[in-house]
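The data below hold one chain only, encoded as structure tokens and taken in the form predicted on its own.
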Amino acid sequence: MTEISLEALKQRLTLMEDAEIIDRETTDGLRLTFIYLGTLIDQERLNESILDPLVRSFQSSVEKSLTTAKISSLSNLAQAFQYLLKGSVLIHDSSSGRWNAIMLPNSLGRSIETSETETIMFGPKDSFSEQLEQNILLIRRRLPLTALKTERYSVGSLTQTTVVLMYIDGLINPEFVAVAKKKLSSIDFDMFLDSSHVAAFMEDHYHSIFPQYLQTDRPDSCAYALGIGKLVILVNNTPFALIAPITLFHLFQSPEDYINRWLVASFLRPLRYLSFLLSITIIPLYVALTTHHYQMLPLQILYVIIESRSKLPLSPFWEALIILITLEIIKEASLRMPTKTSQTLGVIGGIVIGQAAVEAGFASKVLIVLAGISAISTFLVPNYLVTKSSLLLQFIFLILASYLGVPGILLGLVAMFAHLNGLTSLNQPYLAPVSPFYWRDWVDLFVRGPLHAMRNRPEALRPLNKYRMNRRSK
């Protein structure tokens, strides 16, 4: 290890305009050198808590002068730069030759705001921000436990991104923690600017279109996940946390499920599964029936479709393909534009272009209605990543329907569920508790049972403490 020297530090800090090197002498004659990056540290705290007390001190060392500060002793040059780049001020005592570091990170950042990706009518409104320590605080407020462990890792050779692994010791299955630690320790990449980058290196099946880590910006969702035996991964400079292990069914659950009355939540949850299936199959089904199985349609519906398509020059497949691509262009454009403009774009895209497409003879009225139902159905799924996955599935099913008809759609569904059955999240089955079968977990699966009935934590997670209630109160 290279020893720390003032010359070596100055050489590495060349052409860094925010680098500051200042000398001070204390009242007792102690000569100190302070080195820091002005953009990374809190200058006000530096003056009030470090410089002023030290200069007025009569003590013989930094440690004795700053008894309330957390001082880290430095032993080599690499360690000194590591502290410097994370918002520390380095202090060199010329009389003793010792180097110390005190963390003074700049707390610049946005305040706690309402979640924009997982909005709910009732319940907690706060969401994560880009500040890691603040995100840990939001979870610790909800789980004031000494058993709530936080382990830090650094990933990315360029970004040196701090990643925090959180879990409740004595509750979570140790196997999950061991797998997560192994995956985090083995990450070898240069840049991590978002939690999704970390998830990409920790997923068991990175070619799959289905997410294997749940991304959320809600602290209450993370606290709930920790409380039932999952782990949470926080990434510095990103407002989204990762939750694992998950199953397909977790992606259809909303935080509001546990706030609504259980009968209402039990009605809404199956509606989301149905909406997902509708979003990926309703247009392919239209193409299959009008191309291969029109004789299966009731006569009245067949008349409507024939009348609607009588002047169209395109086949049902090309008609559906053009409308779906146009719809996705409008959706992507509305996401990239300012909020007020995107609303106008939605109206223009949905009404004006849709009506114009019908009148110009590019699409039938029936298909426009089905495209609208399909688009709205995707928004019932709470997870944004699943919504994007459904888009790709819709195109695959459309191609199968155009060549094979309804059997093609069924073949696609069988292949999709076979793929889901082979997926894992943190080495745990993706379709649990359906496959493998855990009947006790069905109380919070397709429906949401009353909280009083959820006495046990999910059996599929195999927690060390499986009871959520005091057993004597049963």
The other form holds:
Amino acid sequence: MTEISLEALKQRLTLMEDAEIIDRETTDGLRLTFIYLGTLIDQERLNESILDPLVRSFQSSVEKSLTTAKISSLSNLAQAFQYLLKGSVLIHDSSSGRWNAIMLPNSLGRSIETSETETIMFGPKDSFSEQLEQNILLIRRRLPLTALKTERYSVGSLTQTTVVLMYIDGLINPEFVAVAKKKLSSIDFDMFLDSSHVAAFMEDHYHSIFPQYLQTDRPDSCAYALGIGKLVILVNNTPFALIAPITLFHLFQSPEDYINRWLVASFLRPLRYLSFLLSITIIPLYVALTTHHYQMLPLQILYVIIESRSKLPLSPFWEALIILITLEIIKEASLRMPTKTSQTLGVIGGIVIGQAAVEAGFASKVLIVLAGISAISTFLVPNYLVTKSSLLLQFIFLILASYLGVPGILLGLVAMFAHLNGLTSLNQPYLAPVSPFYWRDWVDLFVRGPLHAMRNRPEALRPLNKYRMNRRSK
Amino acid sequence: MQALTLFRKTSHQESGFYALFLTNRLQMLYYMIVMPSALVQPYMLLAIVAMGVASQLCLYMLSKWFATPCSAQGYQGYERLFGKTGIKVLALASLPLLLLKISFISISYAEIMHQFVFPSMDREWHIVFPFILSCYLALFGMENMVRFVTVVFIGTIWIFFMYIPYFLLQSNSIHDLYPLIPVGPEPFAWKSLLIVFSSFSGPEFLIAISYWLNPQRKMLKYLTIANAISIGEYLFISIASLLFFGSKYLPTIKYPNVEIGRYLQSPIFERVDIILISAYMFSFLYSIALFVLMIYGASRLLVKMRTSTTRIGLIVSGCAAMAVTLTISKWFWEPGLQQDFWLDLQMWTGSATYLLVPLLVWIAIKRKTRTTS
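Would you mind generating the form predicted together with its partner chain now that we have the form predicted on its own?
Shown next: the complete complex, the earlier chain at its head.
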């Protein structure tokens, strides 16, 4: 281990404009050197809590002068740099030759704001920010338990990103924690700038288009997940936490489900599944029917479609493909543009281009209506990543429908379910509780049963404590 | 990357539900294709009940296998019961039976697809596409396949409810279901009985996958429920066909329950049957995938393969099954006489396996118990 020396530190800090090295002498004659990175530390606290009390101190050492500060003793150069880069002030006492570090991280960051990706009408409005400690606090406030464990890991050779694994000890199945720890420990990559990067390295099937970790910026969702026996992974500098293990059905659940009346929530949840299916099949179905199965349509609808398509030069497949690609271009463009411009783009794209495409003879009115329904349907799914996955699925189904008609769509659906059945999240089946079959968990699957009926934690998660209610009160 | 282990077992979830769903779906596989044309008289409905009872006896014998510790031990279990040579003989005998079953259900389904959904496409393409998907399904391994039956059950059971409207038709008369007992001297309809019994066959193949079913003592309960559901479905659709077509017109129709689907209408789709026939594919694909995995497993037993399972091995098994199916479809499956030959062959083999396999296992268990005690 390299010993700490002022020269070595200075050498490494050359060309670092924000590096500060200052010398002070205390009233008692103690000669101290302070080294820190000005951008990383709270300068005000440094002056008020460290420099002033030390300079005026009559004590013979730093530890005795700063009784309220948490002082860490440093033993080697690597450790000194580690502290320095995490927002510490290094203090060198020249008389004793000792090196100490005091953490004074700059608390610069966003305040707690409302979630933008998972907005709900009622319920908690706070969301995570980029500050890890604040995010832990938001969860701890909801789960004031000593059993709520937080384990820190550092990933990324360049970014040194702190990752925190959270779980409720004695409740979660230890197998999940062991798998997550193993995966986190074995990560070997240089940069982790977002929680999705961590997820990418922890996923069991990284070729799949379906997310195997739920990303959320809502502390209440994380607290709920922890409470039913899942684990949460927080990543520094990102407002999105990862929840695992998840199933496909978790991606269709919204925090609002548990706020709404259970009957209302039970109506809305199947609507989401239906809208997801609609979003991936409605346009392929149009192509299948107009290409192969005209006989399936009632005469009145057939008239409308024939009239609508009578002047079109393109086949239904190409017509649908052009409209879908245009729609995606508009959607992507509106995401990248400033908010006010994107609204204009939406109007121009949605109405003007749509109308013009019909009048120019590039698309039928029926297809424009279906494309609209399909686009809106995707937004009913609470998870943004699933929305994006559905886009790719739609194109695959479109090709199948154009060649094999309705059976092609069914072939695609079977393949999709087979793929989902083979997926795992943290080594746990992705289609549970349907496959494997846990019939008791169905109370919160396609419908959201009343909370009173959810006496047990999901069986598929195999929690150590199965019951959510005191069994004597049953 | 994890090694491909098609026949590994990781989960220990004890659920008779898989056995229930598997039994029911394997039993309902034939009905759409073969059986309704065989039950043209109302009194033949009793044949469903009678054969259902006979099927229950076979399932009872089957449940004895599930109750033995051998069933949960995989290969060692079979070895203890039949000996090494016995297993090889059984594996060898199962291969042609599995190939015949795969070929029969694939071609029959492809023919329906060809006739009702895609007349412009060659029948052979309706065999090739599902086979490719079945191989993809099978690649997920036996454990996933067994679990997947829940999705298959949910994905196809709703079709049964689509036939409810036929019971609510104005023109229906209860007299269409009479006589339930033949009034005059009717020729003994042994062939019809055999077809019905053959339609109930399929669960005997569960013996090969009992290791993944985590057998338990209550298995008879689940098998009985499955059998009861199958009897209910058979009766339900047969009665619907009888009420709709009448016993005089019914014998003239080749696929009665597919034909009556053509009369189903909704405000959006006039030919709902195209969706129904396509949705039935779920069951067929699943069964083919399951049987392909069994073929691969049986082949490995025969050639004493000690290396781990491979994708190539499974795909070769799938291709072999497809080649046999395509050969039969192209050169040996013609309308009329030869088609009847295949139907008869399947009827005999289906009935034989359903009766003999559980019986053989039951006798073997009895013998084993006697020798050990």
